[in-house]
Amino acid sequence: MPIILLDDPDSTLAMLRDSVATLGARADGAATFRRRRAAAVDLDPETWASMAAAGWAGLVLPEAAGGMGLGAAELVALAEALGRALLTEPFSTLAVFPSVLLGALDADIDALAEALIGGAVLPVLWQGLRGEVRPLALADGRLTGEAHLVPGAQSAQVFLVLAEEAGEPVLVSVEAASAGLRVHSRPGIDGATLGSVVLHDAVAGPVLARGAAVTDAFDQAIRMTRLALAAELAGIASRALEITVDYTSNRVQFAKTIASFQAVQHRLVDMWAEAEFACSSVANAATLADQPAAFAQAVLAAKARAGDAATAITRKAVHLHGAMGFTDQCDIGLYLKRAIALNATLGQPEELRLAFLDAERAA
């Protein structure tokens, strides 16, 4: 079955995959999905604490800041395994994004890094489409503005905020308990709630960075987070295919397994090809991590390809499961919902392809 193939001379990638599989067996991703949805919360505290204890929250945080300092290959292996295990805690947006953002700064981030590694929830507040960032307003040390569709907003201890002061981009932090900060929650499709964060004269912490340093840090953070999302989508696609092959090989109609019908075989082959292309595109991006221009383009292509593959495969998987595929008791539908949520995060495939073309024309 499809898998993201990367060189693994010291078995680090295999160990990461095994650690996710172990947690997945204990946490039961589908059960956690349903439990979190029923409780209307944004993450499962026990699962998130286990992920932080395993070191995943600081996986790509530099060693100088107390993180593991691992690279694109390790990130891809871990994220793919999370997708396969349906561990739907927002790893990419709540671990990868703030880790890369903070790690790219020449600033005192020790306290924030320590909190992040320990499992604190540090969502990043910003608004953007196709990577175009629209900051909040900072004046006299106070923040005003709104950010929507924020993962982990309910559970946040500190928010990292992209703001603008006197026409210059700045990055600041703000305590979640600050006066003037309000969180309004609504359910997301993948079982977790999303927050709209409204700030009105909320007191900001010290400026962590300003100017070009902020822009560069956000570019790096968005790029690596998209890579993690693409890997997770590829994992979802591959696992949904495996589940469907197993189901169709055992489901009997007219005295035959439905996998023996040619029309079903054609669909499974199409799904397999889509999953293979998704895995290959993510592997290609990971191998180009040391070539900034090529890496940026490859990440856009990988996220677009993996997003299309995961949503297409999971939809076909639900269909091939028949009437039971549409029921909440059938786990395959949860893979579809997770794929839809991740596909929309940091750019739909159409937006990413347009961004790819814009960058190609500009080169």
Given for the second form:
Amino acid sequence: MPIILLDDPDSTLAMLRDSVATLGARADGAATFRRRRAAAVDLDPETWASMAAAGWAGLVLPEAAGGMGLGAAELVALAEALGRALLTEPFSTLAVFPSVLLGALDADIDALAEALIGGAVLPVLWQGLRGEVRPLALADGRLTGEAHLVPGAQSAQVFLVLAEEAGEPVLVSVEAASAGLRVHSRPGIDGATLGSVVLHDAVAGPVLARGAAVTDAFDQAIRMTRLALAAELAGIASRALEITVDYTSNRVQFAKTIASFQAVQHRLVDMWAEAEFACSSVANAATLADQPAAFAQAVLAAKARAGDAATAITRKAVHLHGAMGFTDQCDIGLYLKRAIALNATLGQPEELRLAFLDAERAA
Amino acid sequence: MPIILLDDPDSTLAMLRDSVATLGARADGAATFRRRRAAAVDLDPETWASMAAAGWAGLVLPEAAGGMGLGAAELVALAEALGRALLTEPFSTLAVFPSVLLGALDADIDALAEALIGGAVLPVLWQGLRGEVRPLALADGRLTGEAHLVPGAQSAQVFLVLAEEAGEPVLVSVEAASAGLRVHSRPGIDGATLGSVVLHDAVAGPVLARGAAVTDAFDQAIRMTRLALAAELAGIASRALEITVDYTSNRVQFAKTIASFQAVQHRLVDMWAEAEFACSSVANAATLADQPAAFAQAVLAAKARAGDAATAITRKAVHLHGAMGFTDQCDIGLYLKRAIALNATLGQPEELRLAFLDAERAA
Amino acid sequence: MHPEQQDWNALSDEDFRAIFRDWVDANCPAHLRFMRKQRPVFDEVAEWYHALARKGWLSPVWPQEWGGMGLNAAKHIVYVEEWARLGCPRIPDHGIGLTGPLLIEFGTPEQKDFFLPRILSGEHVWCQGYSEPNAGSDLASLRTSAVREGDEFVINGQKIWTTLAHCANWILLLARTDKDAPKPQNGITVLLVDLTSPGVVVRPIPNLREEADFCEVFLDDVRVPAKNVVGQVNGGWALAKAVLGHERIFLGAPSRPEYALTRLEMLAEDRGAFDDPAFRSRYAKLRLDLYDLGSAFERFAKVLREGGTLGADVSVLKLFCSELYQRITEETLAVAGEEARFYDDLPVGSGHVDAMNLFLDARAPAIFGGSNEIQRNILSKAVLGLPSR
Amino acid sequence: MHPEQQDWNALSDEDFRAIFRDWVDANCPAHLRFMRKQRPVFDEVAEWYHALARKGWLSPVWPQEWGGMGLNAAKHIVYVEEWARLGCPRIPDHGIGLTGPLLIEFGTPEQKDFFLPRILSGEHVWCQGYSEPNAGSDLASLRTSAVREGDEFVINGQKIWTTLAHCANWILLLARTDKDAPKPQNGITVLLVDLTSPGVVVRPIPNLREEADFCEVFLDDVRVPAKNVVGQVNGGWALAKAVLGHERIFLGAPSRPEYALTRLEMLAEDRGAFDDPAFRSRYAKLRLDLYDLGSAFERFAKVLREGGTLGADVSVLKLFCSELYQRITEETLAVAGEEARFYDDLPVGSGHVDAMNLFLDARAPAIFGGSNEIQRNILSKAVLGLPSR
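Could I have the structure of this protein in the form predicted in complex with the partner chain, to go alongside the form predicted on its own above?
Entire complex below, previous chain first.
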């Protein structure tokens, strides 16, 4: 079955995969998804704490900042395993994104890094409602403006904020408990709420970075988060395929298993091929992490490929589960919903492909 | 099997279909295609003469001009039958286009109409190499310029020419034998050559029409020609499907007929559905011929649908014929080539769909 | 004949369309138009149900002697088209569309007298008990048993995918009355079962949208009077297949993709997507697919209008329609962009677009009513005559 | 060992790539680069064939003792990649890729001594006689018979789809030597047959491009010395399947779609199609499909590079590659617009784009080498383990 094939000379990847499997066995992903959805919260605190305890919150945070300082290959292996296990806490957006963002700065991030590693929720405020980059306004040390699509907004201790001050981008933090900060939540398709955070003259922390350092850090954070999302999507795709192969191989109609019908077999083969391509595209990106220009392109390709594969495979998987697939009690629908959510996070395939093409043709 | 279902109160449509079948039995379409291709000519004179003798050259020419004065339904029935019989002489472009063009004019067209009805070849010069509208220049009764993608350019007696004189569109004729007129031919994918006609100070006949009358006549001619092309494409689609059902129902691999494999069956069903939709879309257009605005939209839809269906079905048909389908000796490849040619004539599907959308959203 | 009735079939389609549309438009409550929910429960639409019943227009195809409109297929199509165009809600319609026609054709006089008026009054709300956990597409293998004991049948078993059973009080049940029939479909009987009978338990099954469109129905020693058998004992298979008739055309009616396309258009307008030629190109394809679905629907409607009957080929509409519905809703999520992460409806200038609701709903029609794979199997034999070996 | 040879496998991939590329780029004639014709005949490329033979680089995988380069799979991939990147023409390669490896593994010393040098010299040009009119995808049902008479086999039958047989002088033939074998594949033998023998008639079959890529070969009492049997009599089935090995990866090598995409790009540039966002959107999809085909190819190449062997799953490359090639050429016709009516090449600023040539050529790879349907059947069993009942 499809897997992201990567060199693993010191077995770090295997250990990470095992450790996800262990957590997955304890914290039933599907049950957690449903519980979190019913509670209308943004994450499951217990699972999140377990993930932090395993060191994943700081997986890609530099060692100098107390993180594990691991690279693209380890990130990909972990995220793929999370996808497979349907562990749907917002790892990519709440662990990877702030880790890379902070790690890229030439600033004192020790306190923030310590909190992050310890399982604190530090969402980044930067997106508008349509997903575009929307800096808030910083003036006299106070923040005003709003950000949307914020993961973990209800559970946040501190927000990291992309703002503009005197026409220049700056990165600051703000306490979640600040006066002048309000959070509105809407349900997300993957069972976690997404917040809108509205600030009015909220007192900001000291400026962490300014100018090109901020945009560079954001670029890096977006890139690594996309890579993690791509790996998670590839994991979802592969696992949804396996589940569907199992189901159709056991479900009998007209005295034959569904999977013995040639039309179903060919469709499953096509789904497998999509998952294979998703995995190899993510592997390709992971191996290019030390070549910035090639990496940037490879990540665009991988996120687009894995997003298309995961959404298409899970849609077909739901269909191949027949009426059962249309019920909420069947886990396959959760894979579909999770795939849609991650596919729509940080750029849908069409947008990523066009960015790839633009970069290539500009080169 | 799919057919364009139309009311036929006085059995005219049935008669037209029978008459095509009769010609098809006599003039083997596939053989004629190959013969014409080998000879590098633009039409098969014998088949063309038979078609004229049957009255088809003037099928949609008004009765007042000596034509049969038939309408959209009859045109569709005839063209569909030609498509099915693989009778690939350029009926739509050399019979329908000039007939509608001339018939729409308030001018003395008797001599031209008589020639047309009698089987003379009267191509219309109006297209550039990319298919765009490209009027020639008329000054002091002389024509200069060039036109491309001209059917029947080698066999032409007279050309009808879209020209501009003093900034105004005019329609004139020019003798094929005129000094200052040269024809270059290139092979077409459907075995008929396409001409480039270059004129330099060639003496034109009298102006037949001028101004809005010209553009109106061209609009009508293009619309009816597209309708005929759509019907021909629908006929090709249906017949290619039948041939493929026959072939796969008789060809044995692994001790079973190919058509008994479920994956092949489902593909054939999808091809059938495409052909059905092509036929119903063309039928819809034919029934709206007396409602100009709705007709214009319906023709765009029909040509797009039938073009997509015919090219997709014939491609799949070639594939389902296996290695045999990749040979020139197998007729199915001729259907594919003919479908490509007609699909590319007067607008490919994408362009037609966008025209439909633009008109609808402008309304 | 109901006082409001007349010989509708004698009118032209246009005249009938105008009369029907005007009254419906004036009487269907605004808050029930273009409902987000595809399958509202009885109480939500009771007002509209009773208005139709009072007018005598609740059941378009029942004969007028039984309180229907007696429409022929052509007029029925007009009825359904205008209903969709005006955005009227789907009403619980198993009594009108299934039980009623079955009883009118095969029921005893007593069954007709008792049940038909109670359907029209809304006193009886019906559901359809065909599918079972191991007999979905393959109905012949159903196992719910009905064993005769004196004047009663004792029923044991389980039904599933029973649409709106939790809001119904009667179920039209297929049960096995002969386990030893040489062909499994020969031992099946149709029974009319009161869902309030002892031994019946109904459990809703939430769907992908977390709504309870359908249910499981458990039957444990449920006693049903023998007079509630419809047609012959062991003769239920033919009955179950007979009732569809010309109504199969409506499985391919363009209303769902049409509704979804208006939602896509609203979202695209609001988000400026029409300024993007790449979107226009994809939208144009969907728009013309819908347009041509209309032409194809008309091709089959024409057969009915001219008094013909429909063959297996009509299910091409269902195939195309269900897959188009899916493609439209997938494009809607693409236009939603990052907002496709939301589960709730998306605000647009003038209201909301239920992008995710439609996307999830669109998973269903390709499965229910015979999966698209089964339809293709049937078409390959019945229309193309493809060989089995 | 050929004087120009060395232990190529001891070099790094990068070093080998540089050496190979530099020499090929300097020695492959310009007029043979990026040829319109996918399968030139021997005479058209003889110059290049002999240059490679002189250099000792004609046969990448044969052991060096037989005049090959002895490349391992990783280096072989580099060889094929650079070959494609530099646009070198395909040379008649059945001797190098099929007969040679088969003889090296299964041939007698006499067969090796006689045949291998003649392949390298170009004296023997081979073709492959597997398929028959009723045994295309289903080789086990082949019927061409070889009957032993003394020291000879007498062969009767017909082969079809024999690529370039009309330019070959030897054929590697599969023939049935036991009609009564319990399993049909057990009665098949591999024979080396001189095409100039009496009783052989070769008839080219023009393809959709009106070129004779392949032929029919008729065999009428053709007498072949028994020493020309390869391996065991009746043991040919295993041999026929054995030779592919790691080379199956090349059925999915991106070179054809890559070439087609450059043609699409040329046409699109010339016609201004990149100014149309709808085209850009479709082009970007194709471009990234090609990019990801490269990633997938690398995923399998990595297995070989690390000394592993390829499973059935490698044919995913062939599926994707052949279908991508088709989609690219279809888009090229769409960009051609009205010019898709031409059969000949389309002029662009700097040369010509063979849009129709590529479109028609792209029909082939989805069929030959095991149709894509057969590949899916195999994958469904071998990779997904799907049940038969």
